[in-house]
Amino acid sequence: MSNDTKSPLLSWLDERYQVSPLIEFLRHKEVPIGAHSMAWYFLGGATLFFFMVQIVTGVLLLMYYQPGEATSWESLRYIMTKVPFGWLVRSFHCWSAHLMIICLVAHMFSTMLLKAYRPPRELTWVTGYVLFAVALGFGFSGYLLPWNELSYFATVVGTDSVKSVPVVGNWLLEVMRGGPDVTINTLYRFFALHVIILPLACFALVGIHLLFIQRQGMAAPVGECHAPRGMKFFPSFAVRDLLLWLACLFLLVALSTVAPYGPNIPGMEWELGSKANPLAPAYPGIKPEWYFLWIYQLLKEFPPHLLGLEGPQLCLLLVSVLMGAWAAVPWMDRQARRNQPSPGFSDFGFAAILFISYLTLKAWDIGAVGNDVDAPASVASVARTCAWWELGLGGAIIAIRYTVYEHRWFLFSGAALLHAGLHGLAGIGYLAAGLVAMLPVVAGVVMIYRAQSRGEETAGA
C-alpha cells in the first residue's frame, strides 16, 4: 500500500508499529475450499466466541461473588435474586461453558477426520489438545464454586479418583483438596485455579494456537498441496464468521431464558439448591458434568481389583493410554504425513465417538428399571437399551460413510459396535466383551501391516 493512499491515522500507526504487512497479509489470506464442507472451518470461531462470553460473564459474576464458607453460596444467591439480571448472567456463563465444550469437541473430531493435523500442523493439533484439557479443567474447577450440595459431593467423588494414581495418588489428592477432605481450602484452591491460573494458561495457548493457524493457514483437503480455489479471509470469511457469532448469541439468549438452570439432565444442571453441608449424608444420584460421564462410567465397569492392581488404577492407565494415543495421532498417521488418505485413522476417530457415546448413555441410566439403578435387573436393562441405541447410531454412521463418502474401513468402529452388542445384548461383562472385540482388531491390523510391508518391499525391488 503506497503512502499516498493511506489515511492519516493508518500512516501514523504504520510509522510506529509497521501495520502495513499485517494489512497486506489479511488482504491476501484465503481459506481453502475443497471437497469437504466449509462448515468445519467455523467451529474454531464458535469455540472462541463462547470462550469470550465466558470471560465477560465471569468478570461480571466476580464483581459480586465472594469465595468463603459463609459467603460463596450466599453471594451466588444474592446474584441470582437481588442483582439486576444476575440470574441471566449466570445462565449465560453456564450455558456458554457447555456450548464451548460441545464446539471444542466437534472441532477436535473434525480436525481428526479431515486430517488437518498433518505436517506442518502437528503443533497446532497439540496446542488444541492442551486447550481441550484446560477447558475441562475450567469445568471441573468451576463446579465447586457455588458451594451447594450437588457441587460439593460431586467434587468429593471426582477428586477421590485421584487416589488411584500409583505412588503419588494420595499426595495429589491432598494437593487438590488442600488436605485429606474437601473443605473450604479446596474451594479456595479451585477458585484460584478457575479465575487466575487457567485463564492465564488459556490466553497463552489461544494466542499460540491462533498464531500457528495464521502462519500456516487452514489445512487444504487431503491429497492436494493447495486448494483448487480459495475464499478471501477478509471480508468474505470474516463476515460469515461474524454472522455465526450472531447466531451463537441468539442461541445463547434463547437457551438462557428458556432453561436458565439447564436442561435438567445429569451433567447439565446448575440450579443453586441447598448450601453444602459436609456433615450431611451424600447427595443421591451424584454424577459429574456430561463430558466426564464416560470416565465416571468406565470407573464403574472395572472391578475393585484386577491383575494384582486396583481397578481404578487400571482404568486411569487405560484412559491415559487412549489420551496419549489421541495426542500422538499426527506422528502415528504415516499416510496423512504423506498427504494421502488414511481411512484407518478416520475409523479410529469414529470408534472413539462410539466408545464414548456408549459409556455416556450408560451413565445416564437410560432404560433403568425401578428406582434402584444399581440392581442387577436395572443394570442389565440399561446395558441392553444403550446397546440398541449404540447399534442404531453406529449403523447409521457406517451406512452414511459407506454410501455417501465411500469409506471401506470399519475395523475399529465395527469392534466398538461388537463390544456394545456382546456386553448389552449377550450379557458378557464389559471388560471381557472389550477383550473379545479387540481380537479381530489386532488380527486385522497385523494383516494390513504385513500386506503394506510386502507392498513396500515389492515397490522397492
Contents of the next structure:
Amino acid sequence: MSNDTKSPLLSWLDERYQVSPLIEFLRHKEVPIGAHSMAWYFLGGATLFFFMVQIVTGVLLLMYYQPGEATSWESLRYIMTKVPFGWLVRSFHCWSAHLMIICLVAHMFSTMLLKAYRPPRELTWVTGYVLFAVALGFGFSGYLLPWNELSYFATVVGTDSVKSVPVVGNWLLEVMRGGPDVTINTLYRFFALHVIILPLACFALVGIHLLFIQRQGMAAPVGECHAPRGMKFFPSFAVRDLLLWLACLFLLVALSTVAPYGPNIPGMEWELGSKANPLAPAYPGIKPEWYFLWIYQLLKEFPPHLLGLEGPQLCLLLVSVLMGAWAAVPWMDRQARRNQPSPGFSDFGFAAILFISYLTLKAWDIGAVGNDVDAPASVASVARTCAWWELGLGGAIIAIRYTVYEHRWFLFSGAALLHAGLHGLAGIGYLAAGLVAMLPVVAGVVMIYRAQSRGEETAGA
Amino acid sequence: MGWLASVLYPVGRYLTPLPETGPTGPVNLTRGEIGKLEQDGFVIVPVVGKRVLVLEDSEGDIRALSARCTHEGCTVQYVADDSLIWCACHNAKFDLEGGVISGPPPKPLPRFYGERRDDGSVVINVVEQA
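Let's compare: the form predicted on its own is above, so bring in the form predicted in complex with the partner chain.
Let us now look at the entire complex, which starts with that chain.
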C-alpha cells in the first residue's frame, strides 16, 4: 500500500508500529473453496463468539456473586430474584456455555472428518484439543459455583473418578477438593480455577490457535494442495462471520428469554434448586452436564471388578485410551499425511459419534418404564429403545454417506451399530456386546492392512 | 531440574490440604441428630472429616457405617422398608453390614462402632471395625 492511499490514522499508526505488512497479509488472505461446504469454516468463529459472551456475562455475575458456605447459593438467588435483569445475565451465561460446547464439539468433529488436522496443522489440532479440555474444565468448575444439591453431588461423582489415577490419584483428589470430601474448600478452588486459571489458559491457547490458523490459513480439502478457488478473508469471509455472530446473538437472546432455566433436559438445566447439604443423602436422577453423560453412563456399565481392576479404574483407563487416540489422530492417519483420502479415519469419527450418542441416550433413560428407572425391566427397555434410536440414527448417517458422499468404508460405524443392537435388542451385557462387535473390526483392519502391505510390495517390485 | 523442583515442591505442598483434626475417640450424637435418627430411622453426621451413616435397624440396634458410597463417593441412605442401604447416584445397594448386594461399588462400606447407651445417648467411634 502506498503512503498516498493511506488514511491519516493508518499512516500515523504505520509510522509508529509498521502495520503495513499485517494489512498486506490480511488483504491477500483467502479462504479455500473446494469440495466441501464452507459452513464448516464458521464453527470456530461461532465458538469464539460464545466464549466472548461467557467472559462478559461472567464478569457481570462476579459483581454480585460471593463464594462462601453462607453466600454462594444466597448471592446467586439474590442475582436471580432481586438484581434487575440478573436472571437474564445468568441465563445468557448458562445458555452461551452450552452453545459454546455444542459449537466446539461440531467444530472438532468437522475438523476430524475433513482431515484438517493433516500436516502442517497437527499443532492446530492439538491446541484445539487442549482448548476443548479447558472448555470442559470451565463447565465442570462452574457447575459447583451455585452450591446447590445437584451441583454438589455431580461434583462428588465427577471428582471421585480422579482417585482411579495410578499412584497419585488420592493426592490429586485431595488437591482438587481441598480435602478428602467435597466441601466449601472445593468451591474456593473451583472458583479460582473458573475465574482466573482457566480464563488465562484459554486466552493463551486461543491466541496460539488463531495465530496458527492465520499463519497457515484454513485447510484445503483433501487431495488439493492449493484450492482451485478462494474467498477473500477481508471483507467477504469476515462479513459473513459477523453476520453469523449476529444470528448467534439472536438465538442466544431468544433462548435466554424463552427458557431462562434451560430446556429441562437432564444435564442441560440450571434451576437454582435447594442449597447443597453435604449431610443429606443423594437423590435419584443426579446427572452431570450433557457432555459428561456418556462417561457417567459408561461408569454404570462397568461391573465392580474386571481384569483384576476396579470397575471405575478400568472405565477411566478406557476413556483415557480413547481420548489419547483422539489427540494422536494427526500422527496415526498416515494416508491423510500424504494428502490422500483416509476413509477408515472418517469412519472412526462417525463411530465415535455413534458410540457417544448411544451412551448419552441411555443416560437420558429414554424408554424407561415406571418410576424406578433402575429396575431391571426398565433398564432393558431403555437399552432396547435407545438401540432402535441408535440404529435409526446410524442407518440414516450411513445412507447419506453412501449415496451423497459415496463413502464405502463402514467398519467402525457398523461395529458401533452392532454393539447397540447386540446390547439393546439381543440383551447381551454392554461390555460383552462391545467385545463381540470389536471382533469383525479387528479382523477387517488386519485384512486391509495386509492387502495394503501386499499392494505396496507389488508396487515396489 | 533442581530449579524446577524448588518451585514445584512448595506449590505442591501449599495445595495439599492439611489433615482433618477433631476428636478421634468416641463421639456423642447431639440432641438434634438423635431426634433426626428417631424420626427418619437414620442420620448422617460428620466425624473427623468423614460422613457417617448412623441408623437404627428393625431390632432397634444402632449401626454406624461410612456414608460415602465406595463407587463414586455419593452419600448413601438407609431404606428401612427394604432393610438396606441405598446409593441413588448409580443404584447401588448394600446390606446393613456394609456388604454389596447389587450395583457397581467395588468394595463394601466401612463399618464403625455405634451404640445406644442406657441414658438414651448415641455414641459412635470411627475406628473401622473388621
